[in-house]
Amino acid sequence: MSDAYGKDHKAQAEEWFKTFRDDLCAALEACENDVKSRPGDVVVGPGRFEQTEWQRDDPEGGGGVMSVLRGRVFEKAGVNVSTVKGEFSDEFRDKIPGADVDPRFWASGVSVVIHPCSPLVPAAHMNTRMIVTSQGWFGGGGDLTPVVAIDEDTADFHAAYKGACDKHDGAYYPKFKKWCDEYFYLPHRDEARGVGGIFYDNHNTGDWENDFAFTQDVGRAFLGAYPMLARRHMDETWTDEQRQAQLVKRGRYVEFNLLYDRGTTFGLKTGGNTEAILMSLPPEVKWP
């Protein structure tokens, strides 16, 4: 595997993908202390995270925590982190850069999936990862799925993204945005998943170091952006057809994933644990 990504590297990504965790799931819980109570809440009090831990088959091979929240603000929250290693299949070698050469790995990341109770709550995606074969880079991003899209949030979110591109290279964003568009798109339907946000991969300047950096400023954009728009609508009242319209756009989401998420499709070839991988998932969902 490559030695420009050695122990020290992999320690340090690692530490801060556990330590994203716990600032994200503090914020989202917060939010859940703090938002207005409405009779017939499924669940009455503040929702919390709760962890569960798995490992791989190989003893060797690493694992990760699983971190779910079900509660007033956010109907399903994930949170989850995992640092695996092993050897790709056959039939996956030729898909994963550097995997043709040797086909040992190690990765590790942060995934993020929130399903909000309100429709009025946009839906959002996160994840950020370190991945090391005969190479090594960087990859991650984060988007924004609401019912309706509100002009103020899309703005918002885009700006937090583009605040924290800038801050590394100003070319960073108009491509990682244009890559987050052509990425979370489905083409059966002609249609995008949501507003967007960014998207990038195989990030590996040579400086890992400045390469770290913007990932864990990718992670700090989200945590800045995307609480403050829940806090936004959290207390709003919704409809019954805004709640309908809800689980049929949920419905394109779980289409997405299934059919064309890199990272689903990864953690299932690379026996990862099948509850975590789906956690993505919304709890209720519909087609018309």
The other form holds:
Protein chains: 2
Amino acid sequence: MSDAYGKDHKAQAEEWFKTFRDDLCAALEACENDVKSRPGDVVVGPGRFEQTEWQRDDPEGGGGVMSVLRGRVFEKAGVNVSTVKGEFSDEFRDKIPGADVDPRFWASGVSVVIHPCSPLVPAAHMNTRMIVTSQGWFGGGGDLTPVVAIDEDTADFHAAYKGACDKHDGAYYPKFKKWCDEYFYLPHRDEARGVGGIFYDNHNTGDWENDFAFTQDVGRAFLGAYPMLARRHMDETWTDEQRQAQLVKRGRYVEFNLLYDRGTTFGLKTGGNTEAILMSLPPEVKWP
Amino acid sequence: MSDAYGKDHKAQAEEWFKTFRDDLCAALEACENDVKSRPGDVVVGPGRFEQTEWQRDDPEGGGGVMSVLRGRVFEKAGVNVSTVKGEFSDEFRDKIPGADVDPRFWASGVSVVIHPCSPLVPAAHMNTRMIVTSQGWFGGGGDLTPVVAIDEDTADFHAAYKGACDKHDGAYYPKFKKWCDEYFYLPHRDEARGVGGIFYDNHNTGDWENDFAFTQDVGRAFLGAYPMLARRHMDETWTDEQRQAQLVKRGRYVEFNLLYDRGTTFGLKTGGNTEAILMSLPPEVKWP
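To test you: the structure above is the form predicted alone. What is the structure of the form predicted in complex with a further copy of the same chain?
Every component of the complex follows; first up is the chain already shown.
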């Protein structure tokens, strides 16, 4: 194995996913501190992340830490970090790059899903990961799911990702934006899940340092953009009609994650931690 | 094509699915009439089924009728009948019996999903169908999903199905009960969806008349057992804690239907009617 995607690089990536987790959790908790309290708030006072560690059954298989906040801005926000290793079952050996040569894998990453209380604050998802088989690569991205799209929010969110992309390669943003639009799409509804963002996978330019720097920039773009959007709307008053629309919109989120999301279905089929994987599901949903 | 599964038999089956739909809807509406009103009822007065017709895009492709009741016993009860025909895409030709020889299919059936208001009234599902490719068969069954299992209810529900099965073949009930237990199981939770019932598929003994009679008996078993169980519990008072447990239990129902249920995933991937297929999803759900 070459130095790229070797021991040092694994440790650096794993460390950074945790650092990003800490930074993002702090930024979301700061929103919890700063929101004005509302009459009828179910959660009184700022919400805080609670961490739960989990281990894979295999003592050598690694594990992760779930951080979940149930608060007054974010009804349920989950930030998971995990570093796992093992062997792909036969079912997956022809589906994962490099797994046909050697079924062993190492994977580390951070995964974020945020379901706000207010229907005026958009829901969001982001993830970055490093995967090593007989090959190695980064993947990730982030996307925004408002109940009703607001052009300014969409533009600001995309601008953050375009900035992160353009620092590295002018071709990235259009390519990864399109990939996101294609991926977060519900064919049975003929609907996009949200207003997009970026999505990339199997990303290996041959320059590990630069690919890792890109993945860090993708994370920082989310850190810069999302809490800002939450703050923009978190003190606005909403109607029960808007709340009901949010609960229905969340149903589409559930449909996407359980029917199509590769991370979810792959995770559940490869013995991943069910609670950590399904942390992505919204706290309350309606199919009226 | 032989007489079995021919034109007359298709018409008889289709007619019976509608008759069963009418009988079941009447039995559920009668529960709506008879329940005692409760202070704080969201729905006041007995709920009634509302029918919506749908057609496949292909003018020759058939369609169906959704019947949905939103009431004071049944928060959401859906009874769908449909008769559709078409051609399987390449993806399904090696998965459906007889479709490798000729991709054309005809399918008719009735499908029922009931999500009661009260956490003390069990949720239920039933379905019977006749499928014709270059082969022909019946399939169906029914199963019960209480929030907390009550032995007497489970016993009565199973006894009804055992009676329907034993009339035809003493081997049916143990075989179809086991099939149900294996089918309605969530591996990622290591949990059964409910307390079972029966499930059968590709059922063709060579005697169409008898196979059709069996399918009718399976329907009548549900008609006899389920409204009786609803009546047993519909006037009992429940706590908010029980309601919250119901909303969480419903999340497992969603997970099963979107991750594993062949009818759901097959229907959505073969251009079935999305609203009719996803009618099975509960009206309100929590993943706290």
